[in-house]
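Here we start with a single chain on its own, the form predicted on its own, put down as structure tokens.
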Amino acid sequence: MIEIIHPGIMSIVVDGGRYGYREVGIPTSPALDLYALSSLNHLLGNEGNAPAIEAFGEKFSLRFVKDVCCAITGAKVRASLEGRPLQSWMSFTARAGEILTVDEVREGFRYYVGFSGSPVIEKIIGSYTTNLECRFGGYRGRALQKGDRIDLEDIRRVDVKRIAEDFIPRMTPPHTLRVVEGPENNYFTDESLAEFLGGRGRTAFTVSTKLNRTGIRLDGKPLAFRTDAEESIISEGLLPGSIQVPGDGLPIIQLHERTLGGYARPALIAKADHDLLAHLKPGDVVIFEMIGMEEAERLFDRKI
């Protein structure tokens, strides 16, 4: 069992996903970095989309009652044990009645923290993930507070592992997003594309401190929309890493909770940068790079 006594800013349970309702409007609402939560369970010998707990901000901590095995990914932090220093991306004991603290987060946002067990939380429409809008899944449908406890099954001794520096992403700004093709291109003018996804003189954008699970709002220079073309669509079905832009011309990168949407989309981010998304902050720099549609898929096979 595991007791929270501080959350962070938000911390939540998630999982791999909930797959195969968006058409009856049931996000996916995974851990927005996959491969931290993979990693993380492959240095704890649990199944790969197993449930964790997704943070960000400073002074999460929580008390183990029982010995277990844990580790921290994601976002890399300066974290402890009862006052010894941890390392991010590395598994490591600890006792009952130990204290875990997250102290700062020195590269990136989001952190990953799980443990040699399962959590005892009920599984709902074939996934253990918060939906926090609709308020179902996880602990109790609502991100983690003080005080709440989750018991631990199946705890596993496993051995102490590290995940090799060389396979820990960069998460430092500014980032480079790269992207194909979105399905309204052509709604915008020639000159306002060729800033936003060319190459040399491209437009940066910072990101705001409107974002959330759902989407990250963008600010920078406007898109321009061609005299010819409408404002919005017809609602449709949405793809992570969409990237709208509605009137004001400001992108909107959306994430994994909502199925449908209503304004342009000028280009698409490729699946391979879809982990780095979890790691945006207010403040940091984004560049959108356009690459082909092979290349894109080249990317994420090298990178599964």
Contents of the next structure:
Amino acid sequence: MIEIIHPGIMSIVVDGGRYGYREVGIPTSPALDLYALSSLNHLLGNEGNAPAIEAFGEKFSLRFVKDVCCAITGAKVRASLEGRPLQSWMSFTARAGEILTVDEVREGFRYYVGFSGSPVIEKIIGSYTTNLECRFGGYRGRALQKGDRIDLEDIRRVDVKRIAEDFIPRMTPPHTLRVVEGPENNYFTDESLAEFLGGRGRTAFTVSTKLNRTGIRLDGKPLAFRTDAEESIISEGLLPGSIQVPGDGLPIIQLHERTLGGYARPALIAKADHDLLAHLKPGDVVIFEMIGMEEAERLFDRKI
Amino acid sequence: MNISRYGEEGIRILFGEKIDLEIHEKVRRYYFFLKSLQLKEITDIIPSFRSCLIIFERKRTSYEALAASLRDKEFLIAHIDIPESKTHDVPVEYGGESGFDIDFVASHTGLSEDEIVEIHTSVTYKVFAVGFMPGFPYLGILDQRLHVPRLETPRLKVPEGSVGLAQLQTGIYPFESPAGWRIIGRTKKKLFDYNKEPYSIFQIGDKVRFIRA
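Any chance you could show the form predicted together with its partner chain after that form predicted on its own?
Entire complex below, previous chain first.
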């Protein structure tokens, strides 16, 4: 059992996602950084997509009610267990009564806290992950609060391990996000597309404060629609990572909470860079770089 | 039928360029055809007005292999059983606090509240798509006389069960949620239940009749 003492700015229970029901609008809602989630579970001897806590912000803190192994991955944080300093991306053993606190987020945005045991929570529509908007899944369909207690079963002892530095991704801005062509790239002027995808040092966007698990709105030079193009499309199936551009021309990176969309999509983030989207925070600079589908596949296949 | 690629794991199949019952029927047939194949490499299918989006696993197949296999099996479409579509009656309390935009719709269209309700309840709608949020039905085709624009700035919250209009569509919000459609009423009917299958009472191709409560 663990007890939440402070939820940070926000923390929720996530897993690999809820698949197979997008036909009736049920989004996948997975951990935004799936590499961090699978590394976490690897450290703890769990199955790769086992549930964990996704959090952001400082002061996240919990008390261990039983002895258990624990680890933090994702954003690089400075944490402490009863005052003893801890690093992220390595496991550690906690004793009953000890308190873990995340003191500082040094690089990246979202971090993942997991345990060498299974959280006792209800599976909803095949998954443990939280759908915050519709309030189901996860811990009672909501973000964690002070005093929430999560029981753990099948607690196993595992050896303390760390993920080698080479396998920890870099999360510092400026972020270069590789993209592939989207279905409506011909809705925009050539000049505007060239600027949008201009690559290093040319056009940059800034992550705005309008950012949540549904999408990330960017500020910068608006994209220009061609004069003969509509500013919206007939709503249709939307892939996570799609860049949608509404009438004001400012791109929104769509994450995993919407199954249909009605805005033009000039490009989508290559799957290999989806995990990085978890670490975009307000003010970060973003540069897009267009790559071909073959390269995108190669990068993604190397990751899985 | 036009097959194209959308991202590493998507296949987009287009059946036409507009909102149209015939085009939509092709989408629906193709959706049930895909379901009948029960392919493990397909994780999700998202049918909508004029397209089916297929999401597949790169670990199990490639775009080229899956697209080719779908083309090979296409002839089967004529031989599969398409389930009968269900008809749902949805009682709605129109106007007042439940339908707080009905005055806007009246002034925009020049119709009285009674005329709006009369027109809205006189059509049997088709469920063109379910999505954006769990269980939300995109219903059409709305009578031209009720054509209203979306809100320029969506509201942060409308209550569960709100019935809205946008352009030639009408829809129902299964959850309290942000909304850009014009709200003319509210239903108490439960549209989505995460505890039991089918989670959404609506499925693509179903029919919906609104009844004044």
